[in-house]
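One chain follows as structure tokens, the form predicted alone.
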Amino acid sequence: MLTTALICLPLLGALSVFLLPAPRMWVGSLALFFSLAELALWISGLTRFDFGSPKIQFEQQHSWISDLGISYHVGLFGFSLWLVGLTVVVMTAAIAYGLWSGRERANAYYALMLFLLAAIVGVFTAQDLILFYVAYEAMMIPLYVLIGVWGGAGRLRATFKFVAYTMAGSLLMFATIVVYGLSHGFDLATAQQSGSVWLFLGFAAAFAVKAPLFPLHGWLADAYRESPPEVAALLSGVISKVAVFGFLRIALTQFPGPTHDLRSLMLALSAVGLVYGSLLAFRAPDIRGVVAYSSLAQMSLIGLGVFAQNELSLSGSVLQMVNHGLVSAALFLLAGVIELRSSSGALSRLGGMARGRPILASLIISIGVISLAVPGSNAFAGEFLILAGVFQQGWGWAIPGLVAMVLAAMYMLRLVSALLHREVGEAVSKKAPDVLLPELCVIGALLGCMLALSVWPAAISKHSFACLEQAPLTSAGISSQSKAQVGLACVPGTGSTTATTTGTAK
């Protein structure tokens, strides 16, 4: 029942918050209470999860449309458990930040945030394609409203581009799901694998839009710049990971043949996106632009890891998804803190913010150093695993990663220098305060998670996949040694690996 509870608790919270006739501070506090309760529920599941087992855990299944074999089927694997945890942590930080910022129309705002939380958890736990699609689409509804109503001056254009791109991808995925499901089955635990390149491309295009990956990233800059800071944190930190989860859970495991045949194409697109995003981040004129395009680069790096398809790259990709989610969320919230004090995010109008603001300077430098992937940081561990795995596919594929690491150092050092050093910018008031306690608690909590993973990155990298003993990824080129160490082929949950006890971890 834990998986269903993780989905239903935020829905209950959304309804309660929406109907609560109270001042916005009370409404926001109730929303924060529900997000913290969700975090406690996830921690409870974490303590009971058996990371040594390849079987789906906390599983629950009920027939939905029996004639088509469609069911309410949810459960968790190791890597999906960590992604749910990332979602809950970032959402809790986002709600806490919104509470401090004092969002107008609080009932609707926090109800949408909690509904979004439920939908994202639904995507990460869905084991049926129709259920996956329902949660995937439900996730988009609150995002449209949050950007279009509470966004910046250019929110209408940003919302239109976001809707246009995502609707095109969603419709394509729906058609693909229908064709695949009718011929191979809708339940991922029992569905047959497919050798259709076109069906694989249907899923891949939809996921590439959501990530976003090059060249389907056209909505990224406007949406990230015009969203409220906490919504931008969710877009970059969590929503983009839904797409990579789709690649891991559906594309790689259900289409081993096409994945192997098109591996070079996917690696090439990821490599181009990695360098391209890094160059755009280096040239971006504002804080959010730097973080947005660095996210494009990081998602491309994770894409390299996913399609390299070996034990190092896959475990590194999951670790880097969590790392990037925490870093990008913290950077967008820091951007919001700076914009509150300067009414501008343009680097040309900022500068000298380290003077009299030691806490702000410390946060920017600490998170900036982690994002540089210096040895000993969680980001270094993730990037190292990915590049080591990519190198096994051919040293040439690792070169873009090395180039991007140099560019990342350049654009992040440029950002830190533009914010903290130089002369005091025209938009920076000498009376602007340092980071206040509520802001420090929110961003400091994210930084604390990064530091914890810096100390023990193996908590994720060694506990995402239990075994790789089945066929799906063997035919996609994963070695027997990889199978013994990673465990992604257990993801499909075929009859031999599906848990037989419902709702409990084994």
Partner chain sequence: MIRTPAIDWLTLAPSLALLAATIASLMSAVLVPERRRKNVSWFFCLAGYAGAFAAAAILFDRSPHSRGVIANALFRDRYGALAAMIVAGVGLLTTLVYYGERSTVDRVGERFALLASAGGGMILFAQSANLLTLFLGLEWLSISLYVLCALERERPEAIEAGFKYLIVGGFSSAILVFGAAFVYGATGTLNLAQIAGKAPSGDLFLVTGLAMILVGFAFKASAAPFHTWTPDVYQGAATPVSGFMAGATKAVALLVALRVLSLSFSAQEHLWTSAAAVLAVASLVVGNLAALVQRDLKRMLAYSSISHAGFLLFAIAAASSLGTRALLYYLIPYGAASVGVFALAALHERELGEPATLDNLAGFGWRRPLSGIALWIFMLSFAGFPLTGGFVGKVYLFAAAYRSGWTWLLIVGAVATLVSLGYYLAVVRAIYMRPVPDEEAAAKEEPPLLDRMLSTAVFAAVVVTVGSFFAVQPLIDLAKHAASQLPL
Given for the second form:
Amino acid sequence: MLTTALICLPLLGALSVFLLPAPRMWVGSLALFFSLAELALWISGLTRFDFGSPKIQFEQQHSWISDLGISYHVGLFGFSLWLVGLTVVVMTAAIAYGLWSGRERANAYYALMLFLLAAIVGVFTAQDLILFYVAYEAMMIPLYVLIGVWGGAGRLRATFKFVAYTMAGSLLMFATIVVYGLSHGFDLATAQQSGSVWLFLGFAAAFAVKAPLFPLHGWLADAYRESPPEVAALLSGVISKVAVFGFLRIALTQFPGPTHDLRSLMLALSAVGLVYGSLLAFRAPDIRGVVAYSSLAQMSLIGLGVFAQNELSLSGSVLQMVNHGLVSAALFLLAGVIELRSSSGALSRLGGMARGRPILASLIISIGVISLAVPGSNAFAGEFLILAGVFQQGWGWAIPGLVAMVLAAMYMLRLVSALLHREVGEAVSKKAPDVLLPELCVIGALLGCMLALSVWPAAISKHSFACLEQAPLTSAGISSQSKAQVGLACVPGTGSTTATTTGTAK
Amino acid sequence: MIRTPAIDWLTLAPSLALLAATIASLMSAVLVPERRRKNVSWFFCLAGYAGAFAAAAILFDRSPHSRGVIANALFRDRYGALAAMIVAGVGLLTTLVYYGERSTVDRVGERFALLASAGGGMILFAQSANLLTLFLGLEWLSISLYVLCALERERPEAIEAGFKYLIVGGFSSAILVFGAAFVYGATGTLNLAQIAGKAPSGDLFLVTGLAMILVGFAFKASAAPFHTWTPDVYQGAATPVSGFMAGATKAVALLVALRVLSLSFSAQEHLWTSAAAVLAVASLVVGNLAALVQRDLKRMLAYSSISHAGFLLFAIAAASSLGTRALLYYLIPYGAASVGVFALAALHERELGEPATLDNLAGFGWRRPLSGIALWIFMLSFAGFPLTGGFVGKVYLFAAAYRSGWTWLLIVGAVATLVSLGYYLAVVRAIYMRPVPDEEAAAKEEPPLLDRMLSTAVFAAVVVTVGSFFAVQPLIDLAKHAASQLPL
Amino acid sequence: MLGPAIAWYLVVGSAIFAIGAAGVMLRRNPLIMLLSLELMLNGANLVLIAFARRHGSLDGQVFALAVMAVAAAEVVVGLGLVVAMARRKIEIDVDLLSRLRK
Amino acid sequence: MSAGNILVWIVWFAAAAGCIGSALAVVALRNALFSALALIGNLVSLAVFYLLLSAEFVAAAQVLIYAGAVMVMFLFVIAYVGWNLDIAWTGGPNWQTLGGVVAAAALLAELVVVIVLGAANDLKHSNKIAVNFGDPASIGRVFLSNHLLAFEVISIVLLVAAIGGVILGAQRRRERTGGIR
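Given the form predicted alone above, produce the structure of the same protein in the form predicted together with its partner chain.
Now the complete complex, all chains and molecules, led by this one.
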């Protein structure tokens, strides 16, 4: 019931927000209320969640299209709980930010945001392929309009690119799902694994576009630049995680053979994307560009962890997904805050914002420092786990990771110095105030989450793959490859028996 | 002594209801005073469609086994009954939308009479069990539609459109008759159920007849390359009538085609499934590419309906029970969305006094929030997006095509869907994202037109479009019962 | 049966049908298009009746009669449209004339 | 070959020449009036075929109703609107003309091949028929028994066409009250 409630509450909210005939502030407040209620609901789920059990929890299943064996099947397990939490937190921050910055056409705006929330939660909780696809596509409906109506000057071009790229991927996935589902079953908990490289590529293409991975990132910069800041925060913070979730939940677990065969290719793409994204971030001329391309780099790093496919890298990837979600959301909201105080986001025309604005400076510095993975921060924990795992896969793969960590330090420090130090930029008005209380609350809350995770990163990394704890993998006699299989075996639907048989077959 | 066959009145009831409505509306054109004429004839038409729907539902309930009635002229079965329900439902909504059409001040009785009569013909066509009844049903509906299209006097191109429709329609039915003649020559019977098995499967006359009958149906379903009439006719006809043609005519043409092919040409299955696949690809290519460049909303929708014919032909190419169910299911949200979207186009036209284009739709979604959302939903349903019945329909069609071995059709379908987003989302972009010329002033000047009938129809269409996504099972059950009566 | 076999009739019927089809596709005079449509239907009718003779069943003849009735119906509507078109053309001409006079 | 048979052959060839010649004339003539007259010729020569195929009732109907009534209506309309009416027709470029000829020729060739191949099998034989085959009484019997529904539906089709003809052909009310400007 809880899962269905998590999906339906925002939908109910969207409807009531849309129909509420009230001024902007009231409408936004109602939306914020709904997202806070969603947050409370999630926390109540968190307290009742049994992290030791590898089963799907809060499960619910109803027949939907019985003819094809498609059902409404939702539930939470391991890391999907954390991703739902990330979604709810970032969405709450985004709505609060939108409320503060006062969006036009408030009814439609907040209704769409809540609808988007329901769709994303739906993706993370769906246990049926068609239901997964439904939620996956349903995200596009509000996103298209959110960017297209409330976006910047180049929004139409941005939406066109965004839709063209993502729909090309997801329609391919749609055909693949039909083929796969009819031959292997639609229900993820019971579907059989497949050895078809083509089907794997059908799924992988869609997720690689959405993440995005290296050659398929053409839509990224435009979409991140032209969106309203809070939508950009959602795009890079949450929606890119949907793709990695898809890799973990479907592409890897259902296709162990093809994943193994194509692992080097995927690792190589991730590695190229990591370095390439970092370089682009270093050269980007504006705030959003830096954050957007750093997001590309971070997603590639997570991809590296996912495809290295062992216990360390997988736990690290999940942790880093949450970390990056919080960091990039905070950075995009900060970008919004700065854009409000200046006429431009171009770094060459900004600068000297630290003078007289201590809170802004400390926010930027602390989030920047976390994002470049300073030891002790949550991002450090995530990246360290990923790199350690990747090192196990082959030490050569860890080199781009290390290079990228250096580059990350460079582009982040460049961003911080371009914003805060140097001469006062021409685009910065002298009167522009420091961070105001509402802004501080929103970004501070995100920062608080990051700090909490810095203190206790194991909350996520140890509680994502339930069976890892039960069966310690460090024991001798298990090769790194079958470790990977066991790691994925913790995702519901991949019985450990299947995993061991495929392991021995290899 | 001539032994007249027993009449099964229940089978006839849906089309008889509409025939009665035709005659009643026609009478009211003469007997009712002018100021009340419109309401009276409109009411008869509406009642006719409602009655037809109810009769078809009862017929569905009481025909668990397919059998020929009235000397094997009609089938009494659930397949035909479900087709009749789809036609009656689309007709009911169309009648609601048609009420407010500006041109319906002139010859109003005849208009509603023809609207009812077209539905009657469609139902008879869908139930027909021999080639003669099939042909006559087809002509009944076609001739009604020719006139109905041409009646739109305010549109200068309406008469030309009607004439073009007549010529192309006559051309296609001549081909159909010629094909029927050859089938008759090969088998010596007109009865659909008896054609199969009467001649060897490679019989040249039979195959020629099959090819020509297929072409005739392809014209009616506006599948490429037999689609050339569609854009002109949809653009020229009264907007609600275009919706009726898109939703109902195409539906019955494809349903009857599937029945005839599966029943009478089961031995030639490899031929017509391949032909259907080729037609499907051609329609998808032509419809989607041509729709991309249209600015006129109705013309764009016409091309979109061509591309939908392509998707629906997947079901015929599949030639399976699953394909039949897919076809029957798909037609329900598709029909509702067709009527709905043409209703909104009509609404916009009535307000503006000129045809709806992507340019003058700017700001539509903000001026009328609910209509905007409805238009959005219909577009998403056409594009096969989730949360609309179009999505489930597409899942079904793709599944049917895959099960029958047409894997490459899935790829074509996916690419076509991607291209189709180009024009469906263009409508969404037009109504929400284009800059609105002095919106404040326009909002103050005149409140948007409120047409209660039209709003009801649009609301019902939205309910069906969205509802068919959630409540799939009841519709599947209907389709399952109906599909089980075809020999597939 | 006296005279040529059925096949000869079929050839003539097909020829008439094809000539009619060519007429519909080639001619742009609405009246001649309608006439060509009639030709197509007549070709089909000849084939129907020839086959009826071959099978010795009346179904084909009945079908041919139905086709004749339908052809008449199509002609009625087609001619109605032609008249309406012609009248509209006259209207336009009259409009044009009156505008020219001003 | 008996004398009767030779006579039938001669009649057949005359009718076939009339049929095809008049059909070509319908399509080829510029003047719609002459086309219509050619169609009447076509209908009459077809009626000869029908007689040879023992379809007396159809032949009679063809001459009386089709050539008689329908074509007269045609002639009236041609007289009313003029023979050279041209409508603004979208499309109709040259390639379409060419395509039309090619398509029709291909159709004809295909049909002839089919018929010739079919004739090689069993088209030479026809079933024996009763004496009253195709006379009005037998047709009427079929219409009232096996094809009763078709018979009724024909009347509906004609009714609909009549409605259409009346409202399309009749003058607009506004014009009648306001007169032609």
